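Here's a solo chain for you in structure tokens, the form predicted alone.
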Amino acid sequence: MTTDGTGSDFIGYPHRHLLGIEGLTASEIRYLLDLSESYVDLNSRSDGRDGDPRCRLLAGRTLVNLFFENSTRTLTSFELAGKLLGAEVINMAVATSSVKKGETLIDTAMTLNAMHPDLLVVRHDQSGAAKLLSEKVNCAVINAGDGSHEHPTQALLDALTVRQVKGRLEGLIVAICGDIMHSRVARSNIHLLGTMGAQVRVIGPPTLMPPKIERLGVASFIDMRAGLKDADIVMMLRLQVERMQGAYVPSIREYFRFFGLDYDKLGEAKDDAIIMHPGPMNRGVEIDSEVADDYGRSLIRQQVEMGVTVRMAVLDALTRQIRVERKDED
């Protein structure tokens, strides 16, 4: 397997786009994680990156970040990942674009397509938006979050973070806690972790639990202590207030009492259980500040760091596929 990040045309991820984790095989996920591992050193290097051939991997290619929702970690990490690999990176300011003048998503796609970008990263508040764009443009499309559907690169970076600490994914007990109903992060992680052999539990109030969630191969709990029992990984989620229509919890205070992570509830998990959160965190709502800042057990900072690494790998993998497709056309 080629995982050296030097631009080999070996295809371990034979797809033009990355629209979700659902449907990917274990070997395809493992390939992306292995490729991500090869970029850890490039991302963390502090002695300069000049001379590393990977920094020219995307030279001459254009990466467009098209974000219809606000983002800090995801947008910045895609921008940095593209620049580290030598791409020309364009961040489209949707707030000042023609979208605000009434242009449809399809019209935006046609406009972008006429500019011939190589890679398009899309975040949108509607589920299915990234897939729709992928059907209208010629470039590779990466889903950076679409509504309550999926966020594939977040699941990949979470998996990479876990694998670096625990050495594996198979057999681990992972408890995903909070607003499961509205969380695209939860859905992508459920698909990835289940495919890779982890045991996944979801924990939350009945009002924030999707109906028939067990069909995805998870065990569901409305009692946080029971759900955290002997867990290896505790993954907290924020309340997606912007996607809620109506009141899903009686009060923030009561929500934290029953579903906020503090040391008392964490005591139900294994002694070496690690804590994760995709961000942004609402301290005192879904997680206690002291727990979030427990650098012996919290991997929240490492998740951010792995975000750049994973996104470099995804850009690399899709660019390899582009090269192969163009060779076939020739």
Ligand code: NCD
Contents of the next structure:
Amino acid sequence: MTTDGTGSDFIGYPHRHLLGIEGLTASEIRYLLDLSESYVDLNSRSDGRDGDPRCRLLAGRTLVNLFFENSTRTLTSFELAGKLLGAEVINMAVATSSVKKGETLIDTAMTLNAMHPDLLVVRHDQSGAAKLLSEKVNCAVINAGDGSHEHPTQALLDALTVRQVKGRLEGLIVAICGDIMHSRVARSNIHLLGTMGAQVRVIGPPTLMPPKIERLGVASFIDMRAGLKDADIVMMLRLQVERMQGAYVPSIREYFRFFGLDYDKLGEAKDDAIIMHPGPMNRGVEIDSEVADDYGRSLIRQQVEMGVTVRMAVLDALTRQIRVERKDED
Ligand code: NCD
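Swap state to the form predicted in complex with the ligand from the form predicted alone:
Time for the whole complex; same chain goes first.
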């Protein structure tokens, strides 16, 4: 195990940015998950965190959250993670910024770059936006969701949650259900789980299934019961209506009947199968309210908690290189 809860500057994640899960090796992913685990106690401590040296880790550093799309969980957890590690955190309210006056993504990035942030967390409705920014700015860029492409910290927090409950990722049968086509969460999870040796299935109506999805190493199902058979993990996805042009499902009622998770369909999965959802949830659309609130099986709350933990670890990992360079200069 490469766990490094010692506060040392060991660099197990050798990249400048976190733009996606695709292309990361199993050992890089394991390193980020192990490092996240070392932050669980710092996040959940109720007796105050003063005195823990990690609370000063990012002192003097600036983290800018640049969100062009709405967010509750992701934005708040990056803000909290940055503050818990001592960073100055600035949330760019895009609705009131020059972006609304027609400033382009690149212009906005260059303006922010001139303010010398150390970390830039970006969410945008266009796939590839985070990568484009990373090529223009001098700081580390974290992709907090780009269109329907990737959402790497969500996949990491999902994996951490699973690892905590199941003790492993390898060999687990994971069913990802719903709007696969428009979901960056699905894509990042497919890459992560596949790299870590889980068996991934995707389930959804043909209209919401990307063509040739099997090329990503997954098995695809249009019948929910068949896809859920013996699953260890059931990951539900929201219908991403904001990314749909035209009608992809006949009606919400029909969608729930065939693809909504209820106890009846869940009966096909293993008895100890766990339920996940990245949020925001549409109760009665992709998931039955009772199932979502079944705290014995639903890990939706833990996912939110692990979101802060994983984001602390990512901020730590991405600034290690800078910290080592600064130490060398001293
Ligand atoms: C997801 C997203 O924004 O991609 N939400 C999140 O980050 N918690 C999923 C979604 O919006 O459905």
